[in-house]
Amino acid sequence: MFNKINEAFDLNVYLLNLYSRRQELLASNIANIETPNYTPSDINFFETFQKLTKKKTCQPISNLYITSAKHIPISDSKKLNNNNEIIDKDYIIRKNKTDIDTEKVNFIKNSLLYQMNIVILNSKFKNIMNVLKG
């Protein structure tokens, strides 16, 4: 039963990593629009996040640890770490020139994006306490 639950949360953990990430590069291209010699760079995000979810062979996280008997054991295929494969150089194009423009539009709809995935775990979490209310 836990297992199902984990697996309906792995898409929203990979989109909400992927928007992340990708909030973060678009701010550093907006925040180095002027600097000189600056590359700006961005993420191909459903060609990432096909790899990502094709791949699933993430990290294993090696910081977990039971510390109550009422602690759920985690097994070793949902020890992941998506952070870390997102986090990695290969998911990262570079562009040769960026407008100021494009890039504000990018980033507020990535942030949207984010928001909107956040609004659709935040339902999940809820029909999964209503139905575990009875």
Given for the second form:
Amino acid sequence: MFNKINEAFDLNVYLLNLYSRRQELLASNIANIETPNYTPSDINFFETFQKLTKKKTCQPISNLYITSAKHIPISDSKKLNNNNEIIDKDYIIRKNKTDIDTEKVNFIKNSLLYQMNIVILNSKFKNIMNVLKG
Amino acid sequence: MSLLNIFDIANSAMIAQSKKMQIHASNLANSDSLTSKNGKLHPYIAKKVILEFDNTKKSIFGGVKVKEIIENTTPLKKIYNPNSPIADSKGFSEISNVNIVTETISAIAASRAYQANLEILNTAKTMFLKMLTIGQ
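Please supply the coordinates for the form predicted in complex with the partner chain, as a counterpart to the form predicted on its own shown previously.
And the full complex, kicking off with our chain again.
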């Protein structure tokens, strides 16, 4: 049951990590708007998200042991940490033109999506608390 | 923490843009100045700021920094002004290559870029505060 609760937030964890990465990327683009020979970059959101959700790479937990028969076993499915993967340059597309207006619009849009995600996350918490309290 | 990095990025950009503003202001102020080099008077040469991607964190995201301040290579104009202290025997003297219009427009552009980065800082702050409300 607790496992289910963990998994319920997996998606939001991906998304929040992705949004904050992208936010950083866009901030970097806007900061370097006047830098000569700078190629702006962006995350292809759709593709990256698909790749990350398909690839559920799990590392087994090695430092936890069951010492009593009544302990609940640790399940294999774990949430994946996509933080390092986004730093991987495969997910980043290079653009060849800097356009400050596009960058700014994307920046605001991304920030709103991030905040929307947090609102959804909070309502999920509320739902679960409602279920638990009965 | 990527949201905290945004603060660093916006900060570096604001430092770079204000440095640029400073150079443009100095160019405008000195458009009529003379500088002394090796005991000889020369007209003031306009300065230019070259910005560069700051990859000190070994990441593909990064701020911006001032690479170098170079002298504008636009040739100096000669005007007829026999009263000038640097006038030659025929009464012609060189004047500074500061272009008032270019400098003013560049200064406005720098100030707009500064404002854009300030907006980024505010947005990042809002996002950060929103993040702290998770689970409340």
